[in-house]
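Starting off, we have a lone chain in the form predicted on its own, written out as structure tokens.
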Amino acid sequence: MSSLHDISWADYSALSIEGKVPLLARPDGMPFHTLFAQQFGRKELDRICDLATKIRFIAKSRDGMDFLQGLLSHKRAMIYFTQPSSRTFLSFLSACQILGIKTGEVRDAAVSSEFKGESREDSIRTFSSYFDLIIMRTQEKGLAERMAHALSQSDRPVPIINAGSGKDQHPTQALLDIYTLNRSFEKKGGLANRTVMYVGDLARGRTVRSLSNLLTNYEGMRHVFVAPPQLQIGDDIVAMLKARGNEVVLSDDMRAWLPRVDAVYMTRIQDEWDATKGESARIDTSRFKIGAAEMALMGANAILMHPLPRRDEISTDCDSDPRAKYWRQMRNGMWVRTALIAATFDCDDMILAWRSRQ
């Protein structure tokens, strides 16, 4: 199987990202780097669903956390945050220390030796002679991805997680997303042939952009993208969609189509991504909120989800219905990327093992 070991970056640069996704597996399909949500087909998202389950229920005693613990206790774990998080950088923490990793971490280029001049891609490369995994976030797009390539080239071939990358992927996050999704949904018919709305600003959020992907791995899906249409969603999202055979409406009436869907997927307007101060502020998004009114409309078996943090595009008064799923999905974050970073390493077996014994 070629890897990225055997390929120049002009070459795999130029190729589309369903080229580079086997460049980036290991031989069980399973991503060696993770950085598009497209490296997790059907048979990748359950293995990670059913292995987070596992996680959780093992975690539960001490026995069982003493010995997820001992999993990974040898390895080290970079946590390089050049773009500001909370939920993203604390869930990849206490996912290392669910595994026994040792973590060292940048928050802040200030404190580093960014500061001298040195470039990212020094940094990066610095930190894969100290640790074993690298977790990126950055706001400069495709860095995850250029030094994955640059270490795979190398004689240390540290594997990277992409925590967030510009406007364009946030995988880890969508993983997440989707194994809410599937519990939510998991006894009452599945995840299949669910219309699934997403809300806000879908032009420059991530997050969509991902899910929106990992969603044409399940049957019969409907995506209804509303938003203002500055902020719509893009015509490459479309487009990929409808060429797996996804039906896809766009729409600027939220109300509408509250009654007829199964999940909401709300975001927030990310004005970080402002060409001119206060260019998201004239957008009239008045319409693209959700209080108990809009709960109302809702299905009673329909769940709102966001991916935090909110402002004011759902109302602390909507946090006490038991169809707000946000603060679950934020729980699952990290028992996902516990899951990943298990399986990133190859710990699954060993997992299975120990519950069998119980």
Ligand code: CP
The other form holds:
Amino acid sequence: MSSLHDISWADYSALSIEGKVPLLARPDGMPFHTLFAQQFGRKELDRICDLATKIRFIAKSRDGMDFLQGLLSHKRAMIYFTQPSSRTFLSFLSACQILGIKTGEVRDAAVSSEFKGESREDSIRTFSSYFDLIIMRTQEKGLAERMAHALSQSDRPVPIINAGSGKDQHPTQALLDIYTLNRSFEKKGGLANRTVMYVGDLARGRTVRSLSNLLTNYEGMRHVFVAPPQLQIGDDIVAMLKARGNEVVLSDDMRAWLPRVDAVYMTRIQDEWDATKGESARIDTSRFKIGAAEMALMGANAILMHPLPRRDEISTDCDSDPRAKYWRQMRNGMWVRTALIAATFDCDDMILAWRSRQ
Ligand code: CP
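Let me have the form predicted together with the named molecule next, following on from the form predicted on its own.
Okay, now the whole complex, with that chain kicking things off.
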């Protein structure tokens, strides 16, 4: 068995994620379809980070941008986002523009033929007739995976990139988070043996699930999950981290942990997933917010991250503190997504080999 083309949906869906990963990869191990954070081991993460850094450098010059924009000018991408987004949508759009890819978009199923009763599956099959890449964000867990399988069985097996699916996975957010952590610690001893504290709605935030998974690729990581009991991280993530030899702490005392961590990863309350109206508003989240007083408790070399958007969990007076990395983190998303698309279309070696003519 070598690819998704060779396996039925019934057999494929019975596999563990680890069993699925090789079926989603190109021969060099980089993803063809990007669906899960688990598709990235240390080798792939280093490759994406190196590529992102090189692209960031190349894009500074006119001849560099001309080179990048010629790489995939023969490709077209559909950006299909039926869940709200600012950063992920715009950074993928910018990534396509950097690589010369033409784009189409659907951001509201009501303006597509889904409104007339067409299934999501048929809609996405339709996109594959006109485009060479589908980047999709959906409310529906597993849709990107089902479509990757369906397209791999079709005569237009175009790659799919999961830009956020249900409460479960946000693999490209985790890639940009890893890149941000690597950049922040590269001159301070690297990313291994660090303590990362995740704060907020850990039960329903898909970014924390994907990031904690990717951090198991680095030696000696300690994960501190800080949340009200109702919003604490799932048992599946705790079990996965422990099985990989990582230290895990569950706490509801953010202030006690602030002086002891290398990175703080704040998240907002995801009340769009409330089962009943006002459910989240009844939870006391007042102790899970960061302002100047909490920043004063953090170490001088510690960093503050947030996938954004934020509400009031980080006050704006933190924004000018050099330890606040969330704006840089957001911009890193554009470089990392450019790197991922370039790798998906096998342009990585050309980019890494580029030398300025000036
Ligand atoms: N971090 C993130 O996914 O942001 P958007 O919802 O704005 O895309």
